[in-house]
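The chain below stands alone and is given in structure tokens; this is the form predicted on its own.
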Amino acid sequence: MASIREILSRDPDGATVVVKGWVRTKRETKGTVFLELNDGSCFRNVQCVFDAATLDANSRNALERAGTGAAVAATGSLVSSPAAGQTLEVKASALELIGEADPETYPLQKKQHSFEFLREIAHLRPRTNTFGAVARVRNRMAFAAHSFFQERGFQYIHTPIITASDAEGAGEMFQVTTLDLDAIAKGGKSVDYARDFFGKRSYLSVSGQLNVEAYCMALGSVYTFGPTFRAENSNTTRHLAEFWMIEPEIAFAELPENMELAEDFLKRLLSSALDDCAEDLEFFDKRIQSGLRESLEAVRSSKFAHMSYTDAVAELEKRKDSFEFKPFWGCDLQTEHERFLTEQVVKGPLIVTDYPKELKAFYMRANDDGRTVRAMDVLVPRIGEIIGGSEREYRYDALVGAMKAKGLDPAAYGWYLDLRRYGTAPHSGFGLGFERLIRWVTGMENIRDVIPFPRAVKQAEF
């Protein structure tokens, strides 16, 4: 059995084909019935044309019951199509109804559905044009990410999902426990985590970075790509409680090498999207975000500009009355600031470096000025920050001091400090939120629409 993508690449030579898929539309004109079938292999449908009078009884019965959403198998000849917008169609001679969809209850009839409604039926929304296209782009971006690193000799490391360490020092973590906390509370007792499964407080990881650093200090160039979790009570279009992160780490590398890697990586991902997902991106450009392809092409062909945080704030202060959040040295740059820098100041992608140490995590290497750290954020038009990274603090005493300054107990990070005790070396890395990437590439507005089953505040269905 060939996929619809494969069938549509053939010549209309009259060959017999079997097309299996789901009915997108059905219409009838003077005894001729047209079924548009899609199997998810590509954006386009294949049209199957039936002359009802020539069908056997089983096929006529199947055709009568095959409404929108039904799974069917159509057999026929591949011929040229007289219809506009398609070069071929299937002149069908038989139809098998594999799975019926009751038109009275099937929620995806041929009409415009809001994204809010489709989130309520996340198990069915991949059958729509938009979410089928999102899924294909997401698949291709994941493949491109792995290909990029594998071709450069990086080792893929599976870092743990359950951890006792907080990589960000943020405290916004989901707890993992097998204790009956309700029963303990009713009994008026305090929780003894020594009796818990892991013998201590444990959480879902917010990042694989600390663990992947350990393998960086043995294998050189490594990366992890997996789910991460943040118990942040943010009900916005930009936040998820469960999301995927791509986190490379390179040994003997300082900030400039890290910046170069990030630029090369983004350009490779964009090339894959533009070249391998052209049909889906054409749809997003027309229906979701006008000018999308042009904006992505511009980033792919650009040399990323560089600017220190201090210089970036100076640029923002020139137009401080234009912003809702007034910029000042020491502030955390907001999306409106990042978009202004990329869209108005440098007119393209920008890497901002050397942020105030108070804004960044404990593991970022301190600069000699005592005020800033060797951090970098990669900013792109329309989205703002797409990558965050840094050169890591590889000096033992400096790292301990940074932990204490952030209110962290160095004893809880003994294994991480061992990496600075034994054979320490400069190393750098970054994190790319995969869903943020998919939002950027597809033009989708809400991050909950670029992950198959979104997890957010009060949302854990499916």
The other form holds:
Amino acid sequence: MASIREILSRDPDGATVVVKGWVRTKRETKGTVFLELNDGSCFRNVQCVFDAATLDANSRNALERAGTGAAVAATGSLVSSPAAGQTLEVKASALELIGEADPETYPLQKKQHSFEFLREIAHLRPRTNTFGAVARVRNRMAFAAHSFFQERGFQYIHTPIITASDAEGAGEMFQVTTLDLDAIAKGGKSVDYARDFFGKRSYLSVSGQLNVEAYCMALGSVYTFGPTFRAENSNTTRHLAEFWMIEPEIAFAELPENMELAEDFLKRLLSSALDDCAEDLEFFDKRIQSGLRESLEAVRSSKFAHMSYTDAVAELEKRKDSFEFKPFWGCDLQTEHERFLTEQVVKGPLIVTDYPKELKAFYMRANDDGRTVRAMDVLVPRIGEIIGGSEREYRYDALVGAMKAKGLDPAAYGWYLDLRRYGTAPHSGFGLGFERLIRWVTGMENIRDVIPFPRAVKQAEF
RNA sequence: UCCCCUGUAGCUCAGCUGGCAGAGCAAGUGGCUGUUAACCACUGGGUCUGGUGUUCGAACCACCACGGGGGAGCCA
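In place of the form predicted on its own, output the structure of the form predicted in complex with the RNA.
Okay, now the whole complex, with that chain kicking things off.
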């Protein structure tokens, strides 16, 4: 059986084809019925044309009951279409109704639905234009990410999802337990984690970075691409409790090389979207966010701007009055600051480097000035921070000092410190939020609409 | 966690100062010789999110709960 994508690429030579898919719309005139089928293989539908008078009873009955959402198989010949709107169509001679969709109750109609409504039927929304396109782009972006790294000799490392380290320092964690919480609550006793599955408290990982650093110090260029869990009580269009993160880590590399990698990586992903998902992107450009393609094209052919945190703050201070939060050296860059820098100052992606050490994690390489670290955040217009990375602190004493300064116990990081004790070397890496990338590439506003089944605060349906 | 908005038909919404529950789309039926957001006509469709209160009378006012959205913080 050929996919609709494949069928639509053929010549209209009258050959017999069987199209299996789901009915998107049905249009009827007295003698002719038009059925548009989609099978998810591409954005476009294939139009099947039925002459009711020439159909046998079975097909006529199937056609009558084939409403929006029904699964059907149409048999006919592939011909060029006499009407505008499509070049090819299937002149159908038979229709089989595979799975009915009662039009009285099927929630999807042949009209536009709000994303809020579609979120409530997440199991059916992939059957819409928008969510089908999102899924295809998402797939392609994952493929492009692997291709990019594999072509450059990076090794894909599977870092653990469960961790017993409660101090990875990247946010609230979900606790994992096999203890019977109901029984413990009823018993009124305190929890004895020694009796838990791992013999101690354990959590879902908030980052694969610390683990992948170990493999970086053995295999050179490595990356992770896996699910990540954050139990933050954040309710925004850009946070999820469960999301996918890509984290490359490169050995013997300092910050400039890291920035170059991040820029090459993002450009490669954009190129793949523009070239490999042209049809889907055309839809996003037309219906979701106008000017999308042009802005992605512009990024692809631009050079990312670079700015130190200190210079960024100086830039912001010039326009102090236009901000709700007044910028000052040492402040965290607010959303409004990030947007100003990317959308007004550099009008494109911006890499901000060398943040005050107080704002960043313990593992970042300290600069000689004693007050900044070699961090780099990639900010993009509309989205804000899409990548957070750094050169890592590879000097044992400096790393222990940074831990203590942050109130962390070096003893809890024994194996991580071993990496600095034996054959340590400069290395750098970053984390890319995959869903944020998809938001950027598709123009979709809400991060819950670029992952199939979103998990967020008070939201774990489906 | 904080701030703001919102909840009325399957969907998107209107509903004035408190006085008989509305529209468009969808669905059903009929019509139409090729439609493509098809078109035309007709029909059915409601616990106005839930609770409590105020009132002769509540979709509308007050309070509480729940759901949805947006913004901020946290971050990827």
